[in-house]
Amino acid sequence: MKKVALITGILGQDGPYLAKLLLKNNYEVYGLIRRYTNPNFSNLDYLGITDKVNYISGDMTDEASLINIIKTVRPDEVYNLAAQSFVGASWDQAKVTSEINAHGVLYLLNAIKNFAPSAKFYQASTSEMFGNSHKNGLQTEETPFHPRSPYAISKLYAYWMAINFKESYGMFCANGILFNHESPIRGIEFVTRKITDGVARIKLGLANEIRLGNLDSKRDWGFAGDYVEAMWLILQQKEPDNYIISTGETHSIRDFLDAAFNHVGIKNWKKYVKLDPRFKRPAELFALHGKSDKARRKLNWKPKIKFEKLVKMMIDADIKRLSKK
């Protein structure tokens, strides 16, 4: 008998990659979508799985709809990937960010507790919860949290709520503390995709500049396709736990620009990049560098796609998209 999985945030970046992995492992996959007039299935189309997922309407801010979904689907596994995930927007939209990312998780956990208590629950946590806190330059599962944005604060609420439901009700609730992960279907508002789309446009003669904020920020960038494998492995364990998922390597935005422009044969990118104060955060997060030893040891997981290959994948996909248009 097939396992049944529910994925919230199915239309984002990670949802399609996770759905593809679960389908490969013979799951029946349900994806929660909000009742849009015209839902955007382009990310699922990119991976060729749009017609292989069962879609069910709901909203993370509507507890009644989540109860109905859990009662209807009766999932074996729930992957909560839904979020207002753009950090920059969370200062201007702190209320809606909190309603979706924090309260929505509480509503979903309550629905699971009452109507599918044996289901395993995965919460998509984030390295942003650490802020600039680190130990010897690295963030581990024991590093204190110091969130630097409304987004990170909302995610920290969800992180502790998952732990609370595990300890209070004996539910299988686990957190994956994922560091930055990108792909060709990353949202255009995120800096990595903004760079690869901009470089592709410059290469094709469709633009002559990219506007960015802090070029010195450093991140631990991996490939979303690798990271969803870790999500699945976390729910295959006998006991729920919290895991950092990262590459262990950091690169600055300048490094990303170097790799992107070099790939299209442009050596001097500085004349194409304009600094724009609009894209600087009110509270800057300078560096994220994760130590994923626990995941490598207990899950037997490790990232496969290196930084340079990731940048090339994203550039090539954007050039292909723009060339078709």
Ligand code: NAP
The other form holds:
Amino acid sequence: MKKVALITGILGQDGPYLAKLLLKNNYEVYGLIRRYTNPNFSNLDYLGITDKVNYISGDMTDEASLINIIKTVRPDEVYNLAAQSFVGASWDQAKVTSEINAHGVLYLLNAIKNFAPSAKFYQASTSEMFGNSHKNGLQTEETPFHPRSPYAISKLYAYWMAINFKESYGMFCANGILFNHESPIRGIEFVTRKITDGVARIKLGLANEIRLGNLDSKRDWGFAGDYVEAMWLILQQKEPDNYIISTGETHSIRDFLDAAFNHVGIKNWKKYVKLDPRFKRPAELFALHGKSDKARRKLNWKPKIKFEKLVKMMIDADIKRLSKK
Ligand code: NAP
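Having looked at the form predicted on its own, could you now put up the form predicted in complex with the named molecule?
In what comes next, the whole complex appears, and the chain from above leads the way.
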């Protein structure tokens, strides 16, 4: 019999990559979608799997809908990827961010506990939970958390809730603490995609500037397609556990700009980049740099796509998309 997986956040970036992997592994895949006048399936279309997923309607903030979904789907594995995932917006909409990212997870865990208690649960935790905390410049599973945004705080609540359902009810609840991961279907407001879209537009003569906040922040950027493999592996283990998933390399936004403009043959890129205080965070995270030794050892996972290749992949996809238009 096919294993049944439920993915929340199916229309985002990671949902489609994960769905594609699970379909390849012969799963029956259900995707939770919110009610929209015009739902946007473009990320699933990009990966060519729109008609291979079963869609089920619900909302992370509506407990009754989650109960219904768990009762109907009876999943073997639940991947909770749904979130208000943009740190900037979490300052403007802190309450809704908490309702989706924190309380929504509690509702989902309760539904699983009551109606599919043997289902394995994956929680999409984030390196943002560390804030500026580090040891010798690196974050590991042992690094103390110090969240610096409503987004990070909401994710920390969900992280601990998953651990507490594991410890209190013996459920299989695991956290992937994922560092930034990107792809051609990354949300357009995120800095990497904003850069690749902007550089593609400049190259094609459709724009003449990119407005950004802080160019000196450093991030550990990987490829979403590699990171969803880690999510799946985390749920294939005998025991639930928490894992850092990262490349172990860190680059500044300036490095990203350099690689992106270089790829399209523009050397003197500084004239195209305008600093705009509106895009600065109220509380900055200076450097994220993850040590994913545990995942590499226990899950036998490692990232395949390197930084330069990731940047090129995103630029090429944006140029192709904009050229079509
Ligand atoms: P994303 O592109 O922003 O996708 C998030 C998805 O959540 C969207 O499909 C969105 O649905 C859905 N969603 C939002 N509110 C919802 C609600 N109330 N009910 C149901 N669904 C809702 O995020 P992503 O990049 O794929 O990331 C996946 C998960 O990993 C997120 O939880 C994110 O916080 C976490 N994470 C991401 C990264 C990263 O670098 N990408 C790093 C660490 C952790 P709509 O399409 O309907 O808006």
